[in-house]
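So this first bit is one chain, no partners, the form predicted alone, shown in structure tokens.
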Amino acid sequence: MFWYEKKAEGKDVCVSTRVRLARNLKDFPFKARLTDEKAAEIVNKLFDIYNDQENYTVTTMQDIGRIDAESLAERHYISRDFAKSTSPRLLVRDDSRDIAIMVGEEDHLRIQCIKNGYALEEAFRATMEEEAFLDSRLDFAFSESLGYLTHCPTNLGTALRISVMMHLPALTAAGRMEALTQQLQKIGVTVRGLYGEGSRADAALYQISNQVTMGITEEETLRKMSKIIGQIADTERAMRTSYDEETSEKLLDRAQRSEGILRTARLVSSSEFLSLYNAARLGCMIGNTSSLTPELLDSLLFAVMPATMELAGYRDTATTLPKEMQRDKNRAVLIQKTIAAYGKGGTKKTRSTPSDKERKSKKTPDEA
């Protein structure tokens, strides 16, 4: 089961929680000077550590296709840069704990835990436990004065990034996100879009992340981000409950119209879906009595991305329709099948299965 299909808390405002640690190996150059030969050595080290570990899936990235890699990025298991890279790379996953480790990204290791909804302490503990497991088997580059050494100087220190994806339609509609972003920047917190740095905040979705990693401990960062996320969530909730009757009726009307389109449309573009998602998700929170839930809508948010749809079999090479139109048609079919797969309580009755190419590799990276 993918991380976004699992039960979660705090779904009224929080879509996901991610905790990530960057680590580099002591006797290897950083990415800018790392040859493919040295990168392959790192990959082999990690492969040897994880290949026989129970519950882990080890994927040599050169063994999977472009669509598989793009889908992993769409579902936030890997970064887009990692998906596009041609250097030796390895992805290690433990889906039981929502752990994903990129070997060969900007840093030698990117250890992350991504959880559905708001699960900051749980994701933090899982990430730190995974780092401790690797620390006992590898020598990480570390300085007594600078902390963990990283490819980018902005990650020096703990190299810890905490990021919570939040749905903030009330703050967005009120025009308060720009001021909030500026306030957060002053205290070392950044606001980004759906896919991180450089992406737009479509559908009123924002990733709230810490920037400061030096002069602060991991636990202090956890407490700081927990407090900030809590304050933002409380403000968003308060604004939603303050709507007068006229505004509520308009928002509920928009939400139910959005549900109607999601349930019946023959064509749904990605940009239209995000608009419908935004309206329908807010409606769930202010009184919409439909069977659509934040859990269902958030699952769709990742399932309807182009590569993930194609990986799930939503393609039609026999059609004479233009490619984009066929994709929009497939998206509409997928949306309606997914809605039908959920019960009235928002519980999914069926689940997706990963691609065969995401199963545990039986070959060493050198044999691949």
Contents of the next structure:
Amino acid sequence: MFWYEKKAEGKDVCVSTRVRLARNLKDFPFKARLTDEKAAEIVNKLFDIYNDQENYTVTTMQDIGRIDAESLAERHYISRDFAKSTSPRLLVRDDSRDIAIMVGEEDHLRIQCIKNGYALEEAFRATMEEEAFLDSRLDFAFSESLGYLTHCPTNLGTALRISVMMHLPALTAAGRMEALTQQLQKIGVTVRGLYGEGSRADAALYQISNQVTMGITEEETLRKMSKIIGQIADTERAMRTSYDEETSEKLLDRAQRSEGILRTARLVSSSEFLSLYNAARLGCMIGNTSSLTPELLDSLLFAVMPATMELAGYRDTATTLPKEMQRDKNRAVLIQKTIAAYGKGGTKKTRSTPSDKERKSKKTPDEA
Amino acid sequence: MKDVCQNCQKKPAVFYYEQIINGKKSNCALCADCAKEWRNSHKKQEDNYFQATDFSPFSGIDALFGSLFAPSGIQHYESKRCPLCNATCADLKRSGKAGCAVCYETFADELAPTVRSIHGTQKHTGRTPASLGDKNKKERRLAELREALRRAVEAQEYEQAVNLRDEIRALEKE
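The structure above corresponds to the form predicted alone; please give the structure of the form predicted together with the partner chain next.
Below: every chain and molecule of the assembly, starting with the one above.
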């Protein structure tokens, strides 16, 4: 089961929680000055550590296709850069704990835990646990004054990044995001609009992350972020409940119209999906009229991405339709099948996400 | 004969400094006015850097060494090289990233303002690798206790707060 299909808390405002640590190996140059041979050496080290461990899926990235890699990035298991890179890379996953380790990203190791909804404590614990496991087997680049040494000086210190993806339609509609962003910037917290800065308002999705990683302990960062996320969530919730009847009626109308389009349209572009998603998701929260849930809408958010759709079998078939239109048509079909399957007691008949092709590779990275 | 300023090629040189290019030492000489300009432009560019919001952490180094004398024909200052990865300061500036762990020692002085401007400090207080022993353990424990104390006071659990305060004091004395 993918992380975004699991049961979750705080779904009214939080889409996902991600905690990641960056680590580099002592005695190896960083990415920009690392030869492919040296990169392969690191990959081999990690392959040897994880290959015999139970529960882990080890994937040599060169062994999987471009679409598989892109889909992993779309579903936030890996970064876009990691998916595109051509140097030796390894992906290690333990889906039971939602752990993913990228070997050969900007830093030699990126240890991350991504969880559905709001799960800061759990994600933090799982990431630290994984780091401790690796710490006992590897020598990390570390300095007493600067902490963990990273490729980019912005990550020095704890090299810990905590990010929560939040859905904030009420704050966005009230035009308060800019002020909030500036306010948080002052206390070392970054707010980034997702799915294109220009189309911010489309999905009202934001990534809230800590910026400062030095002079603050891991636990302090966790406490600070959980406090800030809690405050943002409370403000958003308060705004949603303070709508007068007229505004609520208008928002619910928009939500139901959006649901109508999601259920019946023949063509749904990705930008249209984001605005339908936004309206419908807010509708779920302020009224009880919809059969859609934030869980379902969020899993669609990842399922309708181009590469993930293609992997799930929604390929461009031999039609004369322009490529884009065919994709929009596939998207509409996927959305409707997913909603229909979800309606039947929550058990999904149609799998909206690709079956994992990344099996445990028995080949060593050298052979690949 | 007195040296002539290498920048303006007119006035006598009064300000001397050493530069290392590709491991080779050479001497530079400037007149009083050019030296003053050098200092001012250095300061100005550094100030500009601190105001910049985009993430190009090493652009400050350019102000120190990069563009200064290039227009007047004086050789580009290339700084020292990192013994592990062979990177120069210019490499770090170009990529905005360190070449390896040793770069942080090699270019410690050059990087200090950058690190401070990003993080506001240069002192790591978080975890350490297990092999080095937990040197920050005491600080971390203190931070935990102070947080617990704050919460106890907030919740008006004064008896617990007093215990926590004593524990903090004892630990601080250690």
